[in-house]
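Just the one chain here, the form predicted alone, laid out as structure tokens.
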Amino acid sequence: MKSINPYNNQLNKEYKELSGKQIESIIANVEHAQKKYKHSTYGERSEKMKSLAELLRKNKTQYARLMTLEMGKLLGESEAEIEKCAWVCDYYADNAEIFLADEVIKSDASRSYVHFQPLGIVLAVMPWNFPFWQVFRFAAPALMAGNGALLKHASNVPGCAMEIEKIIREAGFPDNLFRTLLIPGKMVGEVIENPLVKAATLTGSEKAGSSVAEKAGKNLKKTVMELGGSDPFIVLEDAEFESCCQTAVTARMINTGQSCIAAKRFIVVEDIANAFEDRVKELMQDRKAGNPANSDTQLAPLAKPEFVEDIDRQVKESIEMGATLLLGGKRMKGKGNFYEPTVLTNVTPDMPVFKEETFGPVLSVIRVQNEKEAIEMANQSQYGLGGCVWTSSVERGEKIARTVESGAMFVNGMTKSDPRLPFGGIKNSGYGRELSHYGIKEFVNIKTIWIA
């Protein structure tokens, strides 16, 4: 397994797989850890937890060169990352209890009540674009609720991975009781099968989702998935429009437009479309490429050479279709993985812009009449994520917000995730949720106590 360096295709490391053997040895150590972790206390997970944030902070620059050595995040991101990734810690070390007190329910009993209780090792898949948030938003609340935990990273982040195992270790919880797994993709279905395992959490592709979702449901084990999507930035006439335009840019080009919920789909109004396209080519045009370490880089590479050929061909199939080309549109000369930041208007949906993810610098714009259709476009999708409606009228944008189908819709903001809100979506963008009181009781037995 190779950790190579995005910025310049170098190897930074090699890191030897693991047997079958060795698998099933770390699942059992797993479980006779979780096995007396389960009867530790909220105060006591609390404590682990805080000192996990502390860990986090103390060695924030550390761990985001880690990341952008690895897979190419802009170096001020991987910090923010690092900082988020101990507010998710400090949010469920404050709040599990609550979330997971007996909840008293009226019944034809003198006394009920639901319990929640730890499944046991939960199984986390998780992809290569937010190497440690993704894996702290499932961490935090699977360890605060008492399951143990077993990570299948991506196989480009590897040294990521390992990383987080151990600062868990140093943080005061058990040695077992979270491990990561440097195994390849065909073997996660073989660790679903292990009786050992109670549950999976994915997020990555529908590919991959479908397949992890397949195996566990055969083995009848809960799953929660977040597969991508195309979120929908629907621009109407009355909107503030230069903070409109200067949080477009941002929304797409966050970790070099590859977020599942960065802004892909720019549903904007005719009457002001031209102004908009111009501004965004403008804002988009200037940014400087280089390396993502360095602090004036503002374009970073793409993690993999194949994730580059991915979005010029679904480019170039849309201008062939018909898309027109305002800015970019090909591969930048030089070494690493960089893409020009790509402006595309006139998109319609049989495009490959639109109906698929993209995941690069690239800009889209679909023109529609007014607000009904601008609704219409934005549902006109297989993905059901997040997105964000921009105008001057609350009232107006909030009605919108009720009609997109979405995991999640903002009003004059771009879509992010944050622990006190739920985070997932619907259609193939996946079920279940993460964050907020709902991802903690996603992993625990609710159970009713009845008594006469």
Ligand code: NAP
Given for the second form:
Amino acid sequence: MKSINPYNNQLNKEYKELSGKQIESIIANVEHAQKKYKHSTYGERSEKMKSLAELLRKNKTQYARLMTLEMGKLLGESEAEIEKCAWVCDYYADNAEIFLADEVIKSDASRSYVHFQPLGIVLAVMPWNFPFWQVFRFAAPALMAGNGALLKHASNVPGCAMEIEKIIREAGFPDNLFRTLLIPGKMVGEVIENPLVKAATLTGSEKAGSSVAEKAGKNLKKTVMELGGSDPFIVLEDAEFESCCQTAVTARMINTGQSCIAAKRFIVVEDIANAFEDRVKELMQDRKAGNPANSDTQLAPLAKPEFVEDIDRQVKESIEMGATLLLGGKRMKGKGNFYEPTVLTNVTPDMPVFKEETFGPVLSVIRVQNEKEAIEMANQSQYGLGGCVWTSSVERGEKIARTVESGAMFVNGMTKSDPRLPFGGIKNSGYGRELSHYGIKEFVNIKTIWIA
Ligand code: NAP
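Same protein, different form: I have the form predicted alone, so give me the form predicted together with the ligand.
Everything in the complex follows now, all chains and molecules, and the chain you saw is the first one.
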């Protein structure tokens, strides 16, 4: 397994993949650790979770540098990601006991209630785009609920995967409660089939999600799926113009566009479309590309060379089908995986930049006549993860937010995740929820106790 720096495509380090026998032995060890750990109190778990948050904050720069080295995000974004991981640890340390307290429900019993118990070992299959955050937003609630965990991280971030296992151990969680499996995607099926593994969660593409869900379904194991997105960013004629344009560009360029909840389809009413395109073009251009570890770099590389090919194909095919190129539109010269910040307009639903998920710095404008058409366009997608709407009328914004088919809608703000709010999608964006009290209840046995 190779860790390669996306800035120059040089090898950082090679890691050895585990054999089938080693995987089995690790799973048995996690089972052993979880069997003891599930009897710990919330207070004991919470203490360890707080130490984990402290460790993350203390070594923030070190972990941030590792992420930047392996998948190329801007160092400032990496540091913010570590801060967010510490936040989610604190959040569940403070709230798990409240969320999982027995819930009394009146019935024909003298007393009946719901009691929440850990499921056992949960497998997490994770993507490279937020190498720490994706793992921590799963691990913090799973461990607080009393589960053990196996991490199968994306193959291009093995250093992050090993470091996360180490930090969790250093924070005081039992050895073997959380283990990383350095294995390729094709070996995940074997892990799911292992009878000691009780459930699986996957954050990644639809292809990987459907393969894991199929295997888990065959083995009757619970899954949560956090898959791709093509979030609409709806701009109405009464939007507060400047903050809308600034946020549009931030929402598109976050993580160099490689985020499931990055805004991807900018649905703009005709009245304001010319002005919107001029302003976002201005804000997108002249970004200084360079080493993402340097503080003055504004444009980071994409995580793998093939992602440059993918985004370039989506742009070129869309132009051939009638989209108008306003900015960029090609890969940048040099040894890293850089793609020019790109703006396309006159985008229509049959084009790849509309139909497919665009994982790169490409902002696509879809012009519409009015609010009704904007909603229709927003819903004309196989995805349903997040989205936002911009209007000076909160009432109008809320009405649209309730109508768009997605797991979240933001009014006059960009889509983001927050430990306090549930996160997840509908349609091909997946099912189940992470974060908030909903997230911690995904991997527990919701057990009814009835007393005569
Ligand atoms: P990916 O190729 O699907 O990989 C995700 C994970 O699945 C990796 O660990 C990968 O391992 C593994 N995998 C791939 N094929 C598999 C298979 N057939 N069976 C089992 N595991 C398999 O996705 P990615 O490129 O890393 O991440 C980008 C995708 O994730 C985008 O679609 C993005 O929208 C989505 N995402 C969704 C959310 C959300 O919360 N909804 C958040 C972030 C990202 P290998 O690396 O070894 O192939």
